[in-house]
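Below, in structure tokens: the form predicted alone, a single chain.
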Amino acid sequence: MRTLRLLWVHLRLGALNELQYRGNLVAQMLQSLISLAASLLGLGIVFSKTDALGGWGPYELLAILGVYFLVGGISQLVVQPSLSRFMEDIRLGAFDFTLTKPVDAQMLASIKQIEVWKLVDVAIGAGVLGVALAGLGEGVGPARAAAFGLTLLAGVAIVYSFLLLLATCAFWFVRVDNILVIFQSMYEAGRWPIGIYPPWLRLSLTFLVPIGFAITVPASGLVGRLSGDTLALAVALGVALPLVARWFWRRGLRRYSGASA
């Protein structure tokens, strides 16, 4: 409950902070939908060719962009800017003032900046996932959504633990601010089915970047393309991956010696 008051909290200083440059959010919406036409755009251009993409259809294809939308904001209106805040505190010498609050640093320092006109990507991704819906029909039952349910979750937890993982890096070295535009770069590529891609680079998207475990398999449990064990490989991933980066964090905390050392 203290995790979601403060979260609340911070939220409304987010929105308050940002209200003051509306325009932003015109930027925010503007950048957002002209990111979706060129995804429509490449969508339409594949199956103006063919039928399927590796075996996805429209609308399957369709629900991946959703949840490429909601994953990527949900990640962009939180976790990204407070991580790399938590970065630049370690530099400056700021994280000091996050170590005397009350409250476990570390999610402090996951929550401490919000970026509200990130709401409109997560918007967009549960429109987009809202067509792919109507479009699949009555193929999508109460299992699928299940599975869709828990693997967006488990996708969550992996994605905000293996930046929390690149973030803390930040305690060993001076400036690791490029890290996160690196991982973004590399999300540009969850747009499209993991399946599609060679052997090297899907075996990258999927275990050395979790990039496929955030996108392509929540996806796959809303179309009906998921197999058990890759179910269960994914919530495991979901909890286990959690507790490594709360251990490496401690271990990057241990050799923080604070901005008068």
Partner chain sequence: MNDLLALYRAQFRTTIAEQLQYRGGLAIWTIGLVLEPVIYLAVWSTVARSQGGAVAGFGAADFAAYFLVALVVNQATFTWIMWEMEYWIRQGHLSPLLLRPVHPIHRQIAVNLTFKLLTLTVVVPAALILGVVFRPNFAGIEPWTALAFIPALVLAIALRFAIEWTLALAAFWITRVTAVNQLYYVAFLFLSGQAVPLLLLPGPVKAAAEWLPFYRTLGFPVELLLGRLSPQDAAVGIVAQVGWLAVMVVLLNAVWARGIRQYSAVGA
Given for the second form:
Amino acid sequence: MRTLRLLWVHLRLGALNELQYRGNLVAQMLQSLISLAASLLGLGIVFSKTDALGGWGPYELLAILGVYFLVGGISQLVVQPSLSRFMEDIRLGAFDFTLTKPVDAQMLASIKQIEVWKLVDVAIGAGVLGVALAGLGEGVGPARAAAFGLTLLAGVAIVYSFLLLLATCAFWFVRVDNILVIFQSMYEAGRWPIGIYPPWLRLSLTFLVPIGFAITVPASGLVGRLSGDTLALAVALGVALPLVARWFWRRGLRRYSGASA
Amino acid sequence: MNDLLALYRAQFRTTIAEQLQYRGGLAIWTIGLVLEPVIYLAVWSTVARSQGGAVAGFGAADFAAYFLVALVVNQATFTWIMWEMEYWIRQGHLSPLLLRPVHPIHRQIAVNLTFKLLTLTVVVPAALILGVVFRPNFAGIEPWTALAFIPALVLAIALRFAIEWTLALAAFWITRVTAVNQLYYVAFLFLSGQAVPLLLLPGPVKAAAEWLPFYRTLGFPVELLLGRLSPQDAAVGIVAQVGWLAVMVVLLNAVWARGIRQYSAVGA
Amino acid sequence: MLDLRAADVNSASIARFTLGRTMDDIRRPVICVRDLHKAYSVPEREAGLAASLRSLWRRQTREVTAVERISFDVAPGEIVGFLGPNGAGKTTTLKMLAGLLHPTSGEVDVLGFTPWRREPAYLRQMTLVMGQRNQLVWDIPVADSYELNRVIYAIPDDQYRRTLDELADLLELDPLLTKPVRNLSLGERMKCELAGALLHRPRVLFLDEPTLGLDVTAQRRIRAFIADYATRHDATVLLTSHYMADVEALAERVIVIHHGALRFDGPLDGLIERFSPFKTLTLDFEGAPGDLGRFGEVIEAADGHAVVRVRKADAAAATARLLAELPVIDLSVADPPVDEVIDRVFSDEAAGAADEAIEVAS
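Mind giving me the form predicted together with the partner chain, seeing as the form predicted alone was just shown?
Next comes the full complex, and the chain you just saw is listed first.
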């Protein structure tokens, strides 16, 4: 409850503050639209040569694109900026102030910085998903919707935990500020179903950098291509990884405050 | 001339020292650089397989060869000046550079070349590993294509540098160039042959791409080396590279002169 | 149970207070530090490639003691100056009191809490301000940063209003609140920083170099404000500073640490008494000074003006002799400036002498 309230205040302040620079909104919209256009162009060229990519039809790939924007937008809206800020704070010593606050430090560090205009990406993601659903024609039944909702939630939890695990390394190593960029550059691979990649890359994108769980799996849930096993695995990881990340964070914090020394 | 050489040497040394400080950054950058062609390769190999093994004459092994060489050419030709120039102008770092007795472009060229040499040490092994993994078809490479590839690559480096320098100067007039950069990046992605060989583009787009300069900085040297071009096409291409380079250098000088006037008028 | 423990641990300090005050004045100390000790192990390696490679698998570490078994109490409402050169262990101690660092051993009780457990109930009652670091959000208006603190500390609306009005009034913040932090001067930023750190009306303030880098006017204003806040809210303040003026203006009591160890704890005057066995004689006279070396150590000598340092015990005799032997126009005897005394405490040759002097003043 407190978390939501704090998140809301951060969002509101970020928005109020950004409203002074409306140019940023235009710039972000332009960027997101260009990125969307590039993806659509790519899809267009691919589907001018084939009917299905690794078994995925055009609207199914559109669903992937929608999830790509949605999850990427959420991550860049709050998770990535906050965790970057956290690492910067560690480096500059400002993290001490986070620790003196009477709220959970992990929570505060995870929502501290918000890039409001990334909401544009979230909106684009929702829009593309809508178009994909309309195109798929057949109504998405409650089972698929539930599978999508569940896997999307798990996907966001997995991405957040993964990024938190990376960021927590800052407690041990000071110069890790661009470690999060790894995720961003690999996230690009999520525009396509990870099934098309060679096995070594597919495995890396599933278990090393969990982009498969963040994008392909929820999209599969939506278009009805999700197996029960994968669903169970996604949900299990979505529960387990946050716990692991939490444990790791606490270890980091203990080190930071010298409790383990 | 000797002064310039000395400048390049000094810049070379500082850049090496600087970059060695940021080994982590270098590694991350390599991941992105290598992953991108792998993504396109995976997509197009999948398309080829679904079309019975080949699409527009490209089989999986041909795509592998194409995107592997494209990786190396892209590594050799890419610049980051469009982002850096904005930073220089916004933060006022350009002013001290203008006060030096040499044109700032020399510094940039020196840094760029040094960075390329340095990253070659990670890109070449990466390309070799990918070569083992993807089994590319290099059968088209002949002595003459390999020979012609060298001037084509050098010209491609110069041409892309000149294009991106000129575009970077937009920062003199536009406050937020990120969108401009991104637009350019997307256009480049499709029109240069980076995301897809030109041959697979729809007819009119392909024709336009052949006339535009982007293809000459990436797709052209790749196809030349792989023996996908006739000697005549290769010759035409090199002439086109020289022509475009001349145009861009003239343009660059003109825009630079106007930009500097604008910059000093604002009094930054 | 808490009272029992306090009575047990603090019997010494209570005894100390009973000497001068009536029983009604006695209140349990707010801060109670016992044998607080902090040692770090830092990696150590020789220069050179071979050594750095060796250190990859066999890491040499060295124990560094940052704080060495220090003990002290701070009574409610007290303002205590924490002095020591860079690296003396001041900030480390402050961080342990604020709950940021775990000690290697020893106990700390602040308001009945163990700081490093970081219980919300404790964090809500204390604040930490570090002059060299900023906790306001750089790009947003000051008032928005405060709004965040309001939510984080769950400050009730009316209390928030009242506190903000009061702070804004005292620090003349009104014109600053709507500006983004990046547009503020260093002095303005510090004022806003302080106000932000006090919105939840903490009872204990840890101030680490609160006036660092500020000009003299801004320093004076911050000092006045801290003193004012402390009296209004009966707050307890522990502050470190490089500027003696801060300490002289604010603290009746100082704690000096050097190389992590407690060197002195007592009133500021006591510090001068203890560590400066000298007096400074400043004289104006007619003509040339001649040889003043026979009176004491000559600090300054020119025609008509001289400064001589003599041992305290010899001060009276030296004064008499000077008056008799020189055509003195004016003569004054003074304690050396506090800065000089502090320097003496910290200088290494003084360390030995200081050791004898350690004996907590009462």
